[in-house]
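Next up is one chain by itself, shown in structure tokens, the form predicted alone.
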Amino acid sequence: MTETAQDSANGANGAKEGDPIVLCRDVVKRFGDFTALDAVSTEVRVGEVVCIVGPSGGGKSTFLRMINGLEGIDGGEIVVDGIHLPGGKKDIQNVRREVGMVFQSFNLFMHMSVRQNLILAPMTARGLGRKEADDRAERLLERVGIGDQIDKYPSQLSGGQQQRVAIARALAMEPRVMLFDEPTSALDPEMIKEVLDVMRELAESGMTMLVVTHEMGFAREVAGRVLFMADGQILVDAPPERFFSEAEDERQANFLSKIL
């Protein structure tokens, strides 16, 4: 296991391989009369990769926004690894010192170097000393493959490389969980298998991870479980080679129709 995923799975709060590290019981978020989510419940283990799937407006992302405090909840909470939510600004706090996220829009900081993007979090939030920071950040730009690309700028780099980047920079916090919110759909094709590559690495060395994905060859290969998503619930949770042999729900069976 790599020092990131050791560090992971040795957390300060106690949750070991195999144990619930993400507790979702009924939650529920509402957008005005709208209801996003509708009374979500499921878990997932330390060490665990879980593939959401699913049509356009399902939930998928609200539902990974609320699991890093970043949408706020209407009903039932969600636990991560003995950290409540909905509960105040220091849990929440908390929540996202422990869970790094990877958005589809990459979120770099534009004005800063690939370095500044990666030791900032660590040093602000996490106390670390420059050098720390710095060999922390050279160690996970060489993990994901842009090692020589540290002391550039964002808008030098491709599409490919900057979800690199902020992948490394979510991974320089040493996060307990990864949470990655379609990290691929902005991609020019030929830099898909990039970024797919490093979140494949990081599932073999142990990471939990969160995937909303529309690539299900990833999901089939590297899920543990893949939940489909609609209408705001979860309709079908199951191993990847019965997700995609035997649909359970029509509208998973409409949906794979689509895409496979």
Given for the second form:
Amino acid sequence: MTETAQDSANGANGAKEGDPIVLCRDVVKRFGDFTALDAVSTEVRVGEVVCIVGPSGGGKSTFLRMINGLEGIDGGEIVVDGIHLPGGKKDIQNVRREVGMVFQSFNLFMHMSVRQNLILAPMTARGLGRKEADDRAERLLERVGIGDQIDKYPSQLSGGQQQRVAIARALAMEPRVMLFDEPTSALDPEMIKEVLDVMRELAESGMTMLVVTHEMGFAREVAGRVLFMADGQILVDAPPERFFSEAEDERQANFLSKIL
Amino acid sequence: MIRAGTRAGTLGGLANRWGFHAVLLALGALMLANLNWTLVRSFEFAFIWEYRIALINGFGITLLLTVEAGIVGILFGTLFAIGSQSPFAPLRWLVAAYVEVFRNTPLLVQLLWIHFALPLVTGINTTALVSGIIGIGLQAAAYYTEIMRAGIQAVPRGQIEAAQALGLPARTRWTRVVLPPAIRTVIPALLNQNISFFKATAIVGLGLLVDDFFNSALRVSNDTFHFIEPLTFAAAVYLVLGWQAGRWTLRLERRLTRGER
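With the form predicted alone done, generate the form predicted in complex with the partner chain in the same format.
What follows is the entire complex, opening with the chain shown before.
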């Protein structure tokens, strides 16, 4: 399953169902004098779906981006499937092959067709052959419901379709964990559902997911746990039933009263 | 051009255009009134035809230098521009120093230095043409580095982050994700720059006595004791070709921006 990095002592170890696959210990992030994350600790087990909610500026996206090395770590450590961060270039590269990411603004490669977007990483970072990569791309596009758009360019697709392509592109690397950074925030309302449906299906298939979102309906239905982040800390970590019914933190209560 | 087109219908635009033409007309009249008509009547361009072979060969050298500036400049400019984005600071400084040195010294000085001073320092002698090729290539690389750097920095941050998040190797990130849109953005700037180098080849001709188009025209002058006609003819050739290339570039630029997302 993890053919990469077996040779490295700091390598993916193939966590099984129920094992922790993302481990964060006292993670710190600073931007100059500003402490964006202040000793955050948590863990995510294989197959879990964790939604991260909270006011903007609370550190949610920063936290997510640190898990695949898009942001450096200033203190503490993050362990993804046995690979320790902060680490060398190679460790970051190995983590990125295990962790897929979906961005708020899709970030599809605009000068490539949908097919090229999907086969580029598997062929260059996983060493897949063209035929295999093509088959995988077609299968994944079917799965997210846009198999007929494979030879179009991103600019010819709607926002919802683009985001589904972005999800398929991340899945093409066969990651063990998927990160979603406000995947529906840039979408028109009528397109949010089609993206959430794909994410729901993904969750049901057993994918480990961390989702930064403002979609409380999605968090309530799909998440196994909801984390409430504010001021660079995880203030609440609760199953959704409890999270949405009884606030255990003042800021959480304040936040919920504004959005529900 | 674009402004004249959009404003042509308005009263102000009309006045502007008439004013422009009136000024041209007045200048033209002033020139005609003061021309030395005896001299002008003595002009003859027909003899230039007899030197066609030399001029065509010279034009070949001019074209060679122009194309070489384009190819070498874009190739090394791209490499240097990538270097300018390196996290390794000394590499960035090196690129910056190179760009500043070659953009802020006159091409003629560089050419003479390469042809006459470099052999003394290194012991390697080069022919005038090779010195010209090296000099114009070095300067082109400096200018194209700046153009490519602008193109690279115009690629949205999200594209690079997506490539990183997918675990693409650094090489693939550059060749497949960053450079294609970067180059597309700067194609008009690259071509305009190359039109400048097309004209700058005359400096190679005169400075190093390479038989490019311009120097060949000057040889015709020396040979025939007619100075003005070959010079005027050369100017006309540069003007027509440079102007036409500029029009093509503008048309390409419009097509490229029309196709944008």
